[in-house]
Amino acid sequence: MSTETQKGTLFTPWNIVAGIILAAGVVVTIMRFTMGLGAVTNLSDNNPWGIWIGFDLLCGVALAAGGYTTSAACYIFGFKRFHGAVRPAILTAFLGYALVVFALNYDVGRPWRLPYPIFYQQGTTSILFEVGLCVFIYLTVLFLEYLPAALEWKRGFDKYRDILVKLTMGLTILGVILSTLHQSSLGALYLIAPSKLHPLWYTPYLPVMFFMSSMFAGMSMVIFEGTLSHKHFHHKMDDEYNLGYEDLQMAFSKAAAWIMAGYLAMKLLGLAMDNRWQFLGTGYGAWWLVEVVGFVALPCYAYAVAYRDRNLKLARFTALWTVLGIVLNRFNVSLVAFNWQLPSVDRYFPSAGEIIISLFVVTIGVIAFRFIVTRMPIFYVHPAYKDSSH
């Protein structure tokens, strides 16, 4: 929160644009539970999935996965000098698969009924049932994870915050394990409809495809989310927090050109053992080398050149070129490459309402970590928690 809101001053443009994203997200929310979900979408049987899924979902989801990759580097392999990260990281993670599950109740034409295929009609045989159980235990995870900030916040719970913090490890592991389940599951959904996705986007590598660039996905977000963090949240910081900040982003530059060497090493794999080369000529053929040259290979050379040459500058643009790459696959996955034969009169293309619900939904978690962030203890730790060792 900036000083100017702090004291009072409550008409800054931040908070002008959100409240006009918030008014009309909530316009577009009543016309679509009181008049159904054609009033404000342009879905319909040949595209019943449209940016509610491949962006509110599916880029949420792999965005979110810093607090796994996190978590995991701190508490499983030992990189105690990131423990200022994990908060921050958890909570946005936290977030990203609250308001995936929140967004998602726009998208299914009866939202109450999202608990059935958990509580009452399990489709054991169906990927979808493996994604929204994952999802939903691992939104628990992180709740739980998220717990003790929240805990220390209010004192008198520091019971229960013990208890939460001895229970770190089993739920890091527990996170890491569904986090690759529900991100390759998510690539999956696709593999059973190979009529429908391009053949230079269909591989029977899209699972092992979309849950290593989840990881490459959340590393890049956890150094974008810190870039924008230090320079509107800097005043909440502590100095674990700030001493192991640019070890941190330098640390995931590298892992993340490794692994995107890797994922780039995938699409080439691919492309060659389905023997999809005559179809690079095509318009398609050029947009997915727009996808893979300028949002994989170069990102993936730019991280590595500010890893060797300690430039967090380029690092941290490196890191929002790598989102917008995600976003971009995500997107051509999930809309531009699927149902690619039909006429472009019966293409997609998502309407006024279906935007505004996606920009409600992200000012919805922009405020939801302003808020957090400015009252508990994420930056930094709590005064009387400074002896422990979580």
The other form holds:
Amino acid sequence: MSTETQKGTLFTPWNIVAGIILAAGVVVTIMRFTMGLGAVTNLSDNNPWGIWIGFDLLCGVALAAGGYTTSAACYIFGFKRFHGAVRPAILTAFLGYALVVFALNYDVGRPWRLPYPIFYQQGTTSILFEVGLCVFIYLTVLFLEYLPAALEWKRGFDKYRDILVKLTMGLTILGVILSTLHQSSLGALYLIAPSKLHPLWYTPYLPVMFFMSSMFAGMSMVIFEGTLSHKHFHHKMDDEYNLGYEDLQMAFSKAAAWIMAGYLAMKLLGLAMDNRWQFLGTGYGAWWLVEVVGFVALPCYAYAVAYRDRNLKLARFTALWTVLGIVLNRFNVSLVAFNWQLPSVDRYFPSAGEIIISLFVVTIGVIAFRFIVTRMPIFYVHPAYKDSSH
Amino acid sequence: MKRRHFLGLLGAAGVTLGSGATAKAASLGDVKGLPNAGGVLFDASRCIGCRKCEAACNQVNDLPKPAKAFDDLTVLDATRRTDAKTYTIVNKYVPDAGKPPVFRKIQCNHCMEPACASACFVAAFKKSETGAVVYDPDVCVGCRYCMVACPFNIPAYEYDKAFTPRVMKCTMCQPRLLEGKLPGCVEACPKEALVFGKRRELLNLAWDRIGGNPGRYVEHVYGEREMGGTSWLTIAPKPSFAALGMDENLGTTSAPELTSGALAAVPAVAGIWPVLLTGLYAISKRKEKIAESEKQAAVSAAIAKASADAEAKLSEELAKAEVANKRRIEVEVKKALEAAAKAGEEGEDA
Ligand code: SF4
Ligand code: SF4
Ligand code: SF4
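Switch from the form predicted alone to the form predicted in complex with its partner chain and give that structure.
The complete assembly is shown below, putting the previous chain first.
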């Protein structure tokens, strides 16, 4: 897969697939911005939000939560041995958020007005306003957190790099605040539509649920992404990274297991307090059980076992499992359980164009990640900065 | 088990509930300021499904001509909703098979506390003095959260426009109201199924009709309280509103109230987290410090032990050399002292 080193093999399977996706993405992009949303999406008056919100925004933000969880663990909770994992997590988060914002340009009708709610006229009663503001500021924070790596790559900016490194603690705290706010706000977006979201998913706890699940989503992504990176960028990694890395996977398995257990308890509590047990007997109830038992309870248990037995393989497998569970949850809230009372002919299913753009965005993310980690000190400490605390 | 659980949970982290109350009060204030706002009462028992209101709406709002003419009543055989080219439509329902159908006109209900306005992050929607909920296309970003939020599925979008897509919905004929005219549909209705007036008076009229025709109407004015109340009210013949495709379970909680808890948590989170996190940081720093000083204590203990051992050895030697001559004693003492000094140095190095 790693093509840089094998000269003359430009036509690897990965490159061919990526090339096709990029080409298709460009075509759909041109269609979208010349012919309007209707030409490439299956969105309708009943289904104003499709996978560009359900996947690109909701999943994108949840899975980029590794940035704040890892840097908080390292800098605030003092798990210094995870230091090596911070840069990859920050980079993943930064790219994740940048792509979320990039993808939003496709979804909104007049993307050039995206700064309006922040700089021109503020709809402060809107949860979406809060989401927008936090994502905007957090993207800036992540950029500043990532910047030292770029400045170490192109030498000669030590002054700026050192200033940024000094800001690490402040930026980390700011990052945690902003993440708490917008991760939960994404759930709160749906609080306004109790009549549209199925009662098994609609609960006043939605904001807390989204926040809690973002934590284990982020940790799982760190484990998952670390595993993948190990396969493909092993030659880039130094001892500090490698030493801390397995430790981190174990620690995050344990933490994720605990948070998932709490999340599970909240799911059941919501059900009991609103007395919604009767819905469990329906088709939606079965689907809810698939999500909650199959993609929360079981992986929670698997994480706990993986931690107890120090079973790295199981932890990595569970990470992927949990990531899929998060995607399933966000899809359920935004697409499957949303508009559940509409007749099936009026329900939404994504168009080819929408799927292509979502793949396009993910592909750009992977390419950008590869570009950066093969050039900048992400998996290793730059020799010139060995003694620096960052 | 309704609102503000989010806040309640954060309350566990030491947050007061005060900010939630203010957020709610502020949003309710908007409504109290409009006691004389207008509205429309729709009486489904009077509607004959002639589509004259649809035609009038199309005309007064300069909307594109429809595919089928307005006097073509076969359109009524399918259930429709409003769209970007149609602010209002009439649907046909048959609550009791074999009995005559009932018709319902659908358009924006001009909520007292509109979900669309509460949801919009550029404040493109406003509840105006007239009672109309109006939209400003000059600021709209096109995020379509208003469409997600509206409990009545009213706002529609111009999905086919690449550069100037707008959210489209009934304006209650705001331009005409400001000129002192009636809404187009109200004026066109041949059966007076639509009545324009002040909301309060319309409510009285609605309840008079329900009370004056025992057994005819559902005993409920739809929109009196739904989602915090609407300016456009509906009364309908028995058996139910549900038979006319209307959601009877919307509840009376207004849209701003549904989200005020989560919004009120914002200052709480922003206030509490820095304190909490700095505290945690301090604890982890302190842990490091304690570990550091424990290490140092261990080192000095080792040194102390080493010199104590040396002293013990010295006195032992002294006892042994009790009878020996002074010179030998002196030599031994010197030796022992040297050994002790050396041991001390080693201890320090450790
Ligand atoms: S009916 Fe819908 S569009 Fe009309 S004011 Fe109420 S929330 Fe807004
Ligand atoms: S689509 Fe326009 S009017 Fe609707 S919420 Fe978004 S910005 Fe506001
Ligand atoms: S009030 Fe005006 S805009 Fe609304 S349905 Fe009637 S004619 Fe159309």
